[in-house]
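The chain below stands alone and is given as structure tokens, in the form predicted alone.
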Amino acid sequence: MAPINPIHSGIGVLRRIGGNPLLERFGLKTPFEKLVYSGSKYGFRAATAGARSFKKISGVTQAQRPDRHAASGLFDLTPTEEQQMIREAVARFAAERLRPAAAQADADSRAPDGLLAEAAALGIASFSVPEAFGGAASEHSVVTGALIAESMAHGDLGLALASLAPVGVANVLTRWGSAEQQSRYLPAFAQDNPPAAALALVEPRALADPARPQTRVMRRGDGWALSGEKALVPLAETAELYLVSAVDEQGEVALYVVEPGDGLLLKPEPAMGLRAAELGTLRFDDMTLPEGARIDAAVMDYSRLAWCAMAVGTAQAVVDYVVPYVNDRQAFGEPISHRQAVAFGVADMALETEAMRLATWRAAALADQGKSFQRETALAYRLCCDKAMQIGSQGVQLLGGHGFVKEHPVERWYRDLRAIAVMSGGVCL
């Protein structure tokens, strides 16, 4: 006997209930079937078990961390001619592939079929990975890390957060995984096809820290019961494999290797920006996991970082979008940019965001020596937090009325630059 689908069992009831007679009599069919609608659209469901199978690999005893990226004695932020060139090959990808399918991916909330695919095949994440488990990360550069961010997002936004978020759980597990969880699970960052993946720190309450979630553990057996809700994931719906904070019993907190299954309910949740990420809220109701679920990360800086890049890339998009309209643009016979106010509200722009960059890359730098970089961090992302909205404010506002109408892209990458001041997570460098 087939096992029952409860997805299957639950249409079923509402089947039989929308073709009860007194539904109509009574005037509430149309009601009934608007409310099975909006369930079914915007209410959360049980989570099915990914397809993929994790599978340990043997012969590996010990953690498998990649040196550090190694820098010279003189502090430089000039991009090295190998980072160069990975820089101008995912900005090309990015130009080419991800921009061209932005409008339709942010009016779907979804990326078109088959594109994260190659944006996967870049092999992005398998420089993430450790040689043991068949990766090519003999070091890792925070400053890659931002640089490959930032041109990511210069073609879109929402589509660079989906393509990294699996990228930024395999920096996780590398920086911090036990042997265990490494054997388990990077193999499959290495392969052609890495598995969607995402980190979830952000909570759906008022002034939530992500440093201080209310997801919360608790001892059960050789094992935790998770529960709890995080809103804002990147490829919710999708994702076989999820990074959750949350804190435990001693007021502790950490991440948890979740996969889906029994305990674990999805809804999407379609946001102002970012929508091509296909964002969603998860539940996990005492949701049960194995001992070796714990790590002990400490992974909001790297995070911030993460957004600070991508800001850089979408605020760049915007100056790079508005410099020829507004020489282009004529009014009573000549370019708008002759105009001293045009001219200087493009000027504050790209003296902004060359700023946001120099703070960016510094703190990543002194990440990648070794040194401490949590101040340099948290004075990138605040100055990225103001400048990005204002940046992406001020491209539609010299627009014109162009700037409020989708034709231009302008319009959606000022709804995705209002996200960095409230995300958290999701992605890791």
Contents of the next structure:
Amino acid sequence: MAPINPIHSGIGVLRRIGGNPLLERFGLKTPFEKLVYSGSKYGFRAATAGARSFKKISGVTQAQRPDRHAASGLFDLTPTEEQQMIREAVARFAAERLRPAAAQADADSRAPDGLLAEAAALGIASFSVPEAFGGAASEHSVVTGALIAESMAHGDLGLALASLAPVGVANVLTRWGSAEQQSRYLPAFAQDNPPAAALALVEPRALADPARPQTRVMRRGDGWALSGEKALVPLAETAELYLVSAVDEQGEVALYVVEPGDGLLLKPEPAMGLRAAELGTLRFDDMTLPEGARIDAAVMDYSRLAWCAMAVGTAQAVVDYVVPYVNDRQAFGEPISHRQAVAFGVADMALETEAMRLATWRAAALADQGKSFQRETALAYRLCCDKAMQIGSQGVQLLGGHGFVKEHPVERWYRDLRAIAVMSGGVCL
Amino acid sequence: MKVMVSVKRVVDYNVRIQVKGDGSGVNLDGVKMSMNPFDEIAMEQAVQMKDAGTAEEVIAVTIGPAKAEEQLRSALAFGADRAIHVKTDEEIQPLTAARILAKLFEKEQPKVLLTGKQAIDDDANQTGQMTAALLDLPQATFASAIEFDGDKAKVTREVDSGLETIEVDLPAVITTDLRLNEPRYLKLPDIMKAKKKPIDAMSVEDLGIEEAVKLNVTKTAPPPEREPGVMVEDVNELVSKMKDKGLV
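With the form predicted alone in hand, show me what the form predicted together with its partner chain looks like.
Then the entire complex follows, led off by the chain already shown.
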């Protein structure tokens, strides 16, 4: 006997009901016919036995699992125990000291008295100075630098920039400076009260390319003459030392150590964000520099990585602030995080922040390994430029009206994160 | 003087504790661990004594798994000169901990043992007291101020009725309370230096310690969730509601 086909017998039943005159009387004939049609088209059918038969092999009594692949470290991004301690120490300082001071520093356009000294006392600058100059750097790690920058910026981006600008100068001197330059400037950075200092790379002109500055140096006697203008320099008016990028008569770009003096004009340049970092413009008017002022340094990638790391820190701060907010805030009788429009937005912020972090760490890790990291830095920077801005904006959006007012920090983070794409220089890992 | 500080590895105070589904304990998988905050205060006290010249040597001690070395590194970054790690993967309860600390105290002969008044994981608040008893030494618990004067220490204690100041002869055991000080921020160069400081590792058996009888934890449960309150219009309604509940 042939097996019973359930569809055939089903349709038989449906036909019998379908012929019932009651259906017509209640106006159900057309819908019922539709039901019969779709029932026969999309219904279940019996599975027929496959052509393959599986043959068992004998002799295996235990389930077999391959060994775990020996870890090559390829995807292990766990910081070392020491890096983890450093990260926690800096994060605690950022949470307890920078975050509470941030709103006032933003309003005042300057860091509160003593706060930058407190940050310096953590040793973030002396950490970059070799032991011979009284510092603590027996080794230098770009990853550690990125972790410090990220943790500081989780507290506040503007104050992190103000604190890390001198560290960037120390890093450049340590990595590329001559023995003469190092012994002259580095010991000061190893002390508890390091000088205010910053890298000046950005120029106020259209199509400005930090790698091809228009600030010029010319030979004058045994030294140099510097002319040009630099914008968005942190601590511009208070710094005791600048590293200025300029092009020489041969078209070569280098950094020049500049101490304030004749020929340097300063102007504050209050900006939309990063207000605590006291941004300003420097103008060099045929300023005379000594022969030993020049440092041949390829600083751009290290500087961009510093901005990436800070972007990650502040983006994480936005995520960390928004998540409890959307879970607590009630609308229509439930937390707003129950709305998909909100939940999807939060998920995007979290995964973009993680992507920024991984791209940044990857580039930094390559730098630590002594490999080329230019491409990875460019990718990380591009990602951070776009996403940091979006995360800042999304943070404001998710807080609704609360995002717009200064009672909550997200409006400040929104303004600060706008800076990632326009800033380069200022800091350096 | 020589100061010994005992520190414990506990779940970080910021972590929202989750009880395991079967009630057999607290979930520690991937949970952030830190130095017990009260022990950080003890550590800060010891380092302040070193800064002031009262203490010549600060020894940090911990009892715990291999991972507890992280907390010893923190203690060394605080400013301890060296550390002792009594390694064990067992859960160590107060009396056993006190026996171990007493043994180390006899070995090292410090002038004072500083430790947090309690650890924020089991909140036992016993180890300091038991150690003092085993050593037959004076104890000063819940210290909110300590002053050293020769072979004596004046300790202000936070007790239920207010503040009490007592004088103890040294050597002594002092346990620290929240308001004694505010632990410093670890400096990055000190974290680097901590790497080079010595940690002396040993096992409980090496010390010849017999484990005390253990309390058996039969069940761990989260505290019951608080029910939402009721808003009342005036005092009369408040009183009548309280009467309904049999509270007055």
